[in-house]
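Here we start with a single chain on its own, the form predicted alone, put down as C-alpha cells.
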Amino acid sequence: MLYKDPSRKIEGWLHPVCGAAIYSLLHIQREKGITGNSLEIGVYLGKTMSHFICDRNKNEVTIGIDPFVYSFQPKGLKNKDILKQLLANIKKLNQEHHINGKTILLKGYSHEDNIINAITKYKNTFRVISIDGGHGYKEVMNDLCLASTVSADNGVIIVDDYCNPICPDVTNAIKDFLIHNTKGRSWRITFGIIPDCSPLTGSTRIFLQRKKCQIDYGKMISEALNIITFQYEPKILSDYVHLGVDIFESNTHIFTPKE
C-alpha cells in the first residue's frame, strides 16, 4: 500500500508515521465497507483534518471544531486568525483530489453548547474522530466524552499528545477516562505511536476503539504499516519497532521509536 500523504504541504504537527497510521486506519474502514462521517476538535490549518477529507464518501461529512484564533507562536502567528489559510488550503486540496461530501467548519470552542448542539445532530455517525484541541485536563476529558457520545459503534477516536511528557493532562486524562468513567469504561486503546517527543515533531497519536467493536484496528493499522510504502519519505519506518504490550487490561499495538 502506497501512503500518498495528502497534509505534506499543510504548515503543522503530524509525523509521517501518524499520518501514515490515520491513512491505514482510513483504509482499513473502506475495505470493510465502514462508512460515516469525521471530526476533528483542534484543526488549526488542516493537516490531520486533511486525511478525513480525502477519504470521504459524497454522502459523507467531515466537521471541524476550532476558534480559528490561533495563541502558539510559531512564525509570528500569536492571535492570527487561521481560518482564511484553512479554507485555503481546503481549496487546494479539492483541487488537487477532486474531494468528495462536505466540510462544515465551526468556530468556537468544544463545550460550548451551540458547538455541542451542532455535533449531536450527527450523532453516532462518526467513523473517525481526531482530538487535539486544548490540552489541559478538563478540555480532554471534555472532548473524550463527547467523542464517546456522537461516534459510530466502530468508530475510532484518535488523540494527539498521549505519553507526551510535556502535555501530562492529556496522559491523565485518557487514563481516568478510561478507567473511571462512565463512557471511557467501554473503550479500549488499540493502537499507539508513543516515542520520545515533542509537540513540534507532532509524532505521538492514540487510537481508541469501543471494546465490543469485532473489529481489531490495532492489529490491522500494525499490519498495516509493517507493510506500507511512503511516496515522500520512503525510509521512515525503519526508524520504528512495533511491540504488543497490555495498557489498562488491553492488547495494544505500540510503534515507537528503536533505541
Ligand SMILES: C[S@@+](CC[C@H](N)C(=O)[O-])C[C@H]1O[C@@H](n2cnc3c(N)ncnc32)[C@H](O)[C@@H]1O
Contents of the next structure:
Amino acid sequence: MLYKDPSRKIEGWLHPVCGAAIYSLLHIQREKGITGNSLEIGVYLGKTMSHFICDRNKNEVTIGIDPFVYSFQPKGLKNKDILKQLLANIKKLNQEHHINGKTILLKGYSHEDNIINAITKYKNTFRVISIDGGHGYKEVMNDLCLASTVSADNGVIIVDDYCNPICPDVTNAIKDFLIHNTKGRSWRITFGIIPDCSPLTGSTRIFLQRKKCQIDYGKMISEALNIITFQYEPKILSDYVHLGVDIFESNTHIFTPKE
Ligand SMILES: C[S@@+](CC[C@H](N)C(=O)[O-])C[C@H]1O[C@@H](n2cnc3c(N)ncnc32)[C@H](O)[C@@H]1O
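Alternate state requested, the form predicted together with this ligand (shown: the form predicted alone):
Whole complex next, starting from this chain.
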C-alpha cells in the first residue's frame, strides 16, 4: 500500500510514520465498509485533519475545533492568522484532490457549551476522532469524555503526546480515563506508535477502540504498516522505533516491524 501523504506541505505536528498509521486506519475502515464522520480537537493548520478530509465519503463531514488563536508564530507565515492559513490549506486540498463531503470548523475551546452542543448533534456518528487540543489534565479528560460520547461504536480515538515527558498531564488523563472513568472503562488502547525522534520533533500517538468492538484495529494497522511504502519519505518504516503500550491492557497490539 502506498501512503500518499496529503499533509506533506502543511506545517504542524504529525510525523510521517504517525500519518501512515492514520492513513492505514482510514484504509482499513474503507475496506470494512465503515463509514461515518471525522473530528479533530486542536486543528492548528490542518496537518492531521487533511487525512480525514481526503478520505471522506459523500455525505460525511469533518469537524475541526480550535480557538485559532495561537501564540506560536508559524514558520513562513507573515501574520498570526491561523484560521486564514487553514482555510487556504483546505482550499488547496480541494484543488489537488477529489474531495467529497463537507468540512466544518468550530472556533472555540472544546469545553465550551456551544461547542459541546454543536458536536453532540453528531452523537454516535464519528468513525475517527483526533485529540490534540489543550494538553492540560482537565482539557484532555474533557476531550476524551466528549469523544467517547460522540464516537460510533466501531470508532477510533487517536490521542497525541502519550508518554511525552513534555506534557505528562496527557498521559495521566488517559490513564485515569481508561481506569477510573465510567465512559473510559469501555475503551482500550489498541495501538501506539512512537517515531524515533520523539519527543523532540514527533510524538507518540495512541489509538483507542471500544472493548466491545469486534475489529482488532491495532493488529490490522500493524499489518498494514509492515507493507506500506512512503511516496515522499525516503526512510523505510524499520528506521523508526515502535512500542506497544501494554501497561493498561494486556490485549494492546505490540508492533514489531519486519527487518
Ligand atoms: C499541537 S496543535 C495541533 C496540531 C494539529 N493537530 C496538527 O496536525 O498539526 C494544538 C492546537 O490545539 C488548539 N487548542 C488548544 N486548546 C484547545 C482547546 N481547549 N480546544 C480546542 N483546541 C485547542 C491550539 O489552538 C492549537 O492550534
